[in-house]
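As a starting point, one isolated chain is supplied in structure tokens, in the form predicted on its own.
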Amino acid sequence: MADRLKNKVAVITGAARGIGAKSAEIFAQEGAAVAVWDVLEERGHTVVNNIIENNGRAFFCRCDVTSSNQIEGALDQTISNLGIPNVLFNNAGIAVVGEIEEISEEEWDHQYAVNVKSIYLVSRVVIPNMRQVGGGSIINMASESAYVGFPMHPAYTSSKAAVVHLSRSMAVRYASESIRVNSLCPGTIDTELLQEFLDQQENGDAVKKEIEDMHPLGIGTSEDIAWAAVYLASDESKYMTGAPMLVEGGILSL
């Protein structure tokens, strides 16, 4: 076990699968005690059990990040079992597919509730506790989509652009209290979220090839993003705040 995150207590939302699960695993490998927050109980417990079997510290909290009551309960459980968090990775997210004329109002609102409002809801209860331990690092999951206008994802792309600017605003406000806030902007990553999108396409294989060709380094892995999150969570990035960290396989260089 390495120690890049030694003495860190990290909350990771949406940590039962994909980037969140891999981040929980690697955070624990690097010495952090990890609170896995998710609505997927069975898979969340599996992530935690795997970490414990590898001599790490982890705890699962069932939490819908659009519910203030559940967030407060999850934080109380986290503090009781692991301690006060000094790392928060707001990773939970969904991707609503459809053009402006196709998406329902309910779908649009749900997209923003999970991808944007949840960051506000979770951060507002974690920050007062983070302040008590002298500061920390908040990582908000954005996307390459904050900078690329994918036509079938107007709700998703606009929500991720909102995350980038929300992070900047938070960074300016809390810098004086040693709370750093950065956004993490992955390229297209080979996760279940991607597969769910491809399954909705008439020719998923062709669409995947098109996406891959858009990225000079191809489609990335959850591990690629987890290691970037480790850097933002660690003291190695102590002079970095308000920044969108681009880990997008080169798509923005084209």
Given for the second form:
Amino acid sequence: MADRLKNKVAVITGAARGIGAKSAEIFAQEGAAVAVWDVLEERGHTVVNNIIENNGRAFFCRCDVTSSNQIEGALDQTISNLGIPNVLFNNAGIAVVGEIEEISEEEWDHQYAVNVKSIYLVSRVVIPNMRQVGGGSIINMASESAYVGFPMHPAYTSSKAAVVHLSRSMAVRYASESIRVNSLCPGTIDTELLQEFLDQQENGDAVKKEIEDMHPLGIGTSEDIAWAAVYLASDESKYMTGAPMLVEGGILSL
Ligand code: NAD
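Follow the form predicted on its own with the form predicted together with nicotinamide-adenine-dinucleotide (NAD), if you could.
Once more the chain from above appears, this time first in line as the rest of the complex follows.
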């Protein structure tokens, strides 16, 4: 175990699987106490048990990040069990697939509720606590798709662009209180989210190859993103705020 995140108490939303789960594991290895917030109870408990078996500190809270009541409950449990968070990784996200003329109004609203509104809902209750402990780091999960249009994902791509800009506004507001806010923009990462999208395609293997070819470094792993999140969570990035951190396999350099 290293100590890049020693003395950090981190909330990671959507941490029962994928990038969030890998981040929880690596944050704990680096010395953070980690609150795993997710709607997937069994998977969330597995992530926490694995961390504890490896001598880390972690706690699972069942929390739907679109519900302010559940968020308040999860924060209370987190504070009682691990302490006041000084790191918040707003990672939970979903990807609604479908062109503007295809997706329903409910799907559009749900996309924004999970990917954008949740950041407001969680941050507004965590920030007053962070302030009490002298500040902290907020990492908001965006995407390469904040910068690249994908025809099948107008709701998703625009929600991620909103995350980048929301982070900038939060950053300038809270800098004077030592609360840094950055966004993280991964390329395409090999998780169940990607696999579920590929499974919906007629020719998933060909689509995967196409996505791979679109990125100079191919498709990334959850670990690639978790290490970037460690940097943003740690004091190593103490002069960085409002920045979209690109870890996108080079697609934006094409
Ligand atoms: P994933 O689907 O494997 O994991 C997302 C997690 O969020 C799941 O555990 C899920 O249960 C949880 N979640 C979803 N809705 C929730 C809610 N309302 N409340 C609480 N938890 C909820 O996806 P992933 O690939 O690990 O993606 C994680 C984040 O990274 C997302 O924000 C995603 O948009 C972003 N991202 C992913 C990729 C990629 O290619 N995989 C690329 C760029 C950005």
